[in-house]
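Just one chain follows, in the form predicted alone, and it is written as structure tokens.
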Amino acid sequence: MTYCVGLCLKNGLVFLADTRTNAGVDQIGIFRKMTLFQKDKDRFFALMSSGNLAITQAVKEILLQGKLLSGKNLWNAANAHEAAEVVGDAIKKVYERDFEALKKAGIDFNCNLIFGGQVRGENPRLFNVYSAGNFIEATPENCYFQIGESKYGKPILDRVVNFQTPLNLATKCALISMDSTLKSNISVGLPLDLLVYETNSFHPSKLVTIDESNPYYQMIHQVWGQKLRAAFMEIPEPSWNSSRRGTAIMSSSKELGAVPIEHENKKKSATKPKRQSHKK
């Protein structure tokens, strides 16, 4: 499986992807899910993928070859939105070629992408591109996207990240999100590819592949677990009487009453005794 997260913030973008793929517990491989596209000092893009590996690799190959799709490719797109349209058109191209064969084999057309970057003259932008080739764009109110095994790493992102979050703090949050996912799901695994893109840099100056020997990731993994357990122990236990108002758990709900308790119905239906016939 996969977990990738991308964040679009005031000062730039953060991309983080795992590298594990699996087709069952006994067939596990390492494939990069992050691809970078750079042209001089004019544009820079990053792509992360989730879904059927053959499909996502075919889409990336079309983009890397620079094939014109509706007259456009990543190298001549006027802005990042047009570049996202190119990515969507590449998915549609693979769909037209492979869908029927996949359908006959009983395989779903599964391809989800996080695509983002910057074209000179505009701010960095981030998109979530779906299997149909359509996409949505991140906004200051919804500044991150996840693909793959997203549920484990979502709570920390919702509690910490917003559009104003500094890149370094967002990087820490993304790594904690990934560590939470690795802890709970064996289909996501190291190494990790991390890119922090600073606005107007047009260069991957902060790009690293993280494995189990990385000292910062080791610290994140150890300290986050310790702090969670410490925070858990500091939270008061529930009080089942009203003596401690702040922790009283027996306070009645304003929307629903208590769960009704069903008792055995001991009333027996009255039955008239049958008359016995006596033969003379």
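Now the other one: the form predicted in complex with a further copy of the same chain, given that the block above is the form predicted alone.
The text that comes after this line covers the one chain and nothing more.
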């Protein structure tokens, strides 16, 4: 499995990827899921991948070789949208090569990518590229994408991040999202590759590989659980027999009555009306 999250914000982009791969729980490996492409002060791209490793490595190889796909590659694409088309075309190329053989082996063609960056003259952009090579783009209303094991780490992103969030705050949130995922799914694992891309830098100024010895990640890992428990303890408990505003839990739904309670052998009981009425 994999967990990668990419955010497209007002001031730039954040990319965070784990490095664990597995083929069953008895075959665990470390593979890079982040690839970075830079051309002078003209363009900078990051690619993160999840899915079948043979497929995603093949896609990456095509992109690294700079093969022209419909006349384009990542180095000459006119803008980030065209670059995302190149990534999609690379997937289609691998599909042509491998799909039939994979199908015979009963293996899905599974390739899910987050691709983003900046081409001079544009703002940074972020795309989620699917197995079919088609893609969607992040917008201010939907400013992040997740691939792989996305669910454990989604609630904190939804509660905290929006397009205006500063990069450093978003970085903290991405790391907490990752930490929650690591805690719940052993097929997602350290080290992590983290890139914070600042608009118009065309350079990976904040790029780090994080393992268990990283002071900041250690702190997040320890403190977030404590803070979460503290926040939890601050919320009042339900009160079952009071009308205290805000904690009364017994006010039952009007449209749906309470769950009925089933008793043994209703028909027989109906011949003993007293007992039955008592039970109701």
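Numbering follows the first chain given and starts at 1. Here the structure is a predicted model, which means the values were calculated and not measured. Here, rigid core means the biggest group of C-alpha atoms that superpose within 1.5 Å across both forms.
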Once you lay the two forms on top of each other by their rigid core, how far has the C-alpha of Glu255 moved between these two forms, in Å? 4.2
